[in-house]
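There is one chain below, alone, in structure tokens, taken in the form predicted alone.
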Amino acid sequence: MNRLKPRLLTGDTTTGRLHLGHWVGSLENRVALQKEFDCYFIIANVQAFTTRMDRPGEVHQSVIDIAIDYLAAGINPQISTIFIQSEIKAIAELTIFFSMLVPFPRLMRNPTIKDEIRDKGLGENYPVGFLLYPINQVADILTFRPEIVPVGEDQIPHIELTREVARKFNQLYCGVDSHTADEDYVAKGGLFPIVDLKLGRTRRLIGTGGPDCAGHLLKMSKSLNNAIFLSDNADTIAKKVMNMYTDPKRLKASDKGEIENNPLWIFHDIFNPDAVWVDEAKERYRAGKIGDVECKKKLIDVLVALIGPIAARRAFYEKDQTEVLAILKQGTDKANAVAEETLKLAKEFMQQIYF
């Protein structure tokens, strides 16, 4: 592959607007890496149907919302490619081919599958497509033959499956020796790079609410109503932060407070650039010399400064969704050209070109 820049691929399933967990998990990395990499950002609407097949209108609107969030966050459509998964037919075909390379027991060992079945209360009432979506996600990635995939911690199992499928395809159909180092697969004749992942600066952002019944803090999620969205205005941010779970044993400002597993201080550690203030305030908090309200007001200022410009740009794009659709159309056309090339090459290696 003769490219001017290495390629990057990542994206989001259309399950709603993006929040701070998406920002620190992957989105800020995407914005920062745009000039260094040839970036492709997939809006994965097909995967949304695994649990929302009865709400197609929501999925449709979420495609637009996520595209707007991308643009508002700083994704530049002049240098990066934003596209819609369902419009890339090659992904569906490669999903079927790749599914032949993944044993069913291996698929069921994916911890993300188990976590989602549990967290969403699916029991045994999930469609076959739900089990297929990790392979569909492999196809999302390999269709574009990227070198790097920025993801959050919960996506690590999917990246490992992607690497396994790429190795197996390259060995089985391209004749690459199984002892080849991952970084040498393409140089040795393989079609698919063995992708590297890039994690965000925090592996999993907890939400604003309290712990579950086992005492574990829950990750930020729209479905758990514990998220601060990139599109929230200052008043909404303030309300959510003021209602944030802190130390339940601390009844007044003069009480000594716990820092560990306290969402208030987890957020300050992640988002507050004034490390000196954070360290000093932690000591005062432990000693009962500073109240939750003062610390929350400081956090509100920090988050408003971060999200304010993003929300303002989002409002601009919301006023002209015709422009957003034009950006998606342009990006999808470009992505289709790459995807069709990959599919053709894959079928050639598999000896499945007939006409």
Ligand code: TRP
Contents of the next structure:
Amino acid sequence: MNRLKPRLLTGDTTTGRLHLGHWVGSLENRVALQKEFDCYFIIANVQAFTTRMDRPGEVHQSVIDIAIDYLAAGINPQISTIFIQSEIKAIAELTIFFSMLVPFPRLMRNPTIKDEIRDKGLGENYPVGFLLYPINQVADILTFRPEIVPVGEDQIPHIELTREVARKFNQLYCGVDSHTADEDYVAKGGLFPIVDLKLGRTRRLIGTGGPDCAGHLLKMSKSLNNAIFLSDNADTIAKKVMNMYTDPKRLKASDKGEIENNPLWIFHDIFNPDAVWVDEAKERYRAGKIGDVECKKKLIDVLVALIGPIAARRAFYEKDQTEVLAILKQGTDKANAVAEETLKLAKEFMQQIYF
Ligand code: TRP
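To test you: the structure above is the form predicted alone. What is the structure of the form predicted together with the named molecule?
Below is the entire complex, every chain and molecule, led by the chain shown above.
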């Protein structure tokens, strides 16, 4: 493949606005990688129907919200491609072909699928399409033949499946030997690169709330009501931080405080660029020489400074939603050109061209 830059693909399911967990898990990475890679960002609205088939209006709104979140976060539509999953027909077609390459028990072993069935209380009544979605995600990725896919930790099983399907397709239809090293598949005549995963600097951000009954801090999530959104204003951020769970045994500033498992310090470690302040303040916290409020105020400043430029770009795009739609249309057209090319090549390799 003759490419000026290596290609990157990633995206989000349209189940609500993006929060700080998305930022440190993936979004910040994407913004930084835009110059080095030819980036494709998929807004996965079909995937949202796996659990929201009864709420189409919500999914529609979420497509727009996530597009604005991307643009606000600093994804530059002049150099990167943002597109809508349901508009790319090649993805749906490849999903069907790829589904033949995945044994059913293999799907059921996917730990993310198991977790989701449990966490979302799906019982045994999940739709066929829910089980199919990892294969649909494989198609999201392979349709664009990217080299890298930056995602959060929970997506690792889907990336592993993507690598398996790509190897199998290349072996079955492109005649690549099964002993080939992953990085050599394309050079040996395979259609699909075996993608590399790229994790964000923080694998899993915890939320602003306390631990569960087993004492584990819960991950940041809209449904757990413990998220700070990229779209929150300074007042909301201040309120959320002020209400944040800290060391429950510490009742006043002169009590000695715990640093471990304390969201206040987990957030400072991740977001506060002033490591010297953080180290000194931790010492004082342990010794009972600094109050929660002072440390929380500092964290508010840090987060407001992070969100500031995001909020400024958001204001621009929220005023001009026709511009947002134009960006989505342009991105989707460009994505479709790539997708149609991949589909044609895939059908050639599968010997299914007739006319
Ligand atoms: N499943 C991903 C999530 O929920 C979103 C997604 C859909 C995705 N298609 C993708 C991520 C392709 C990476 C590549 O966040």
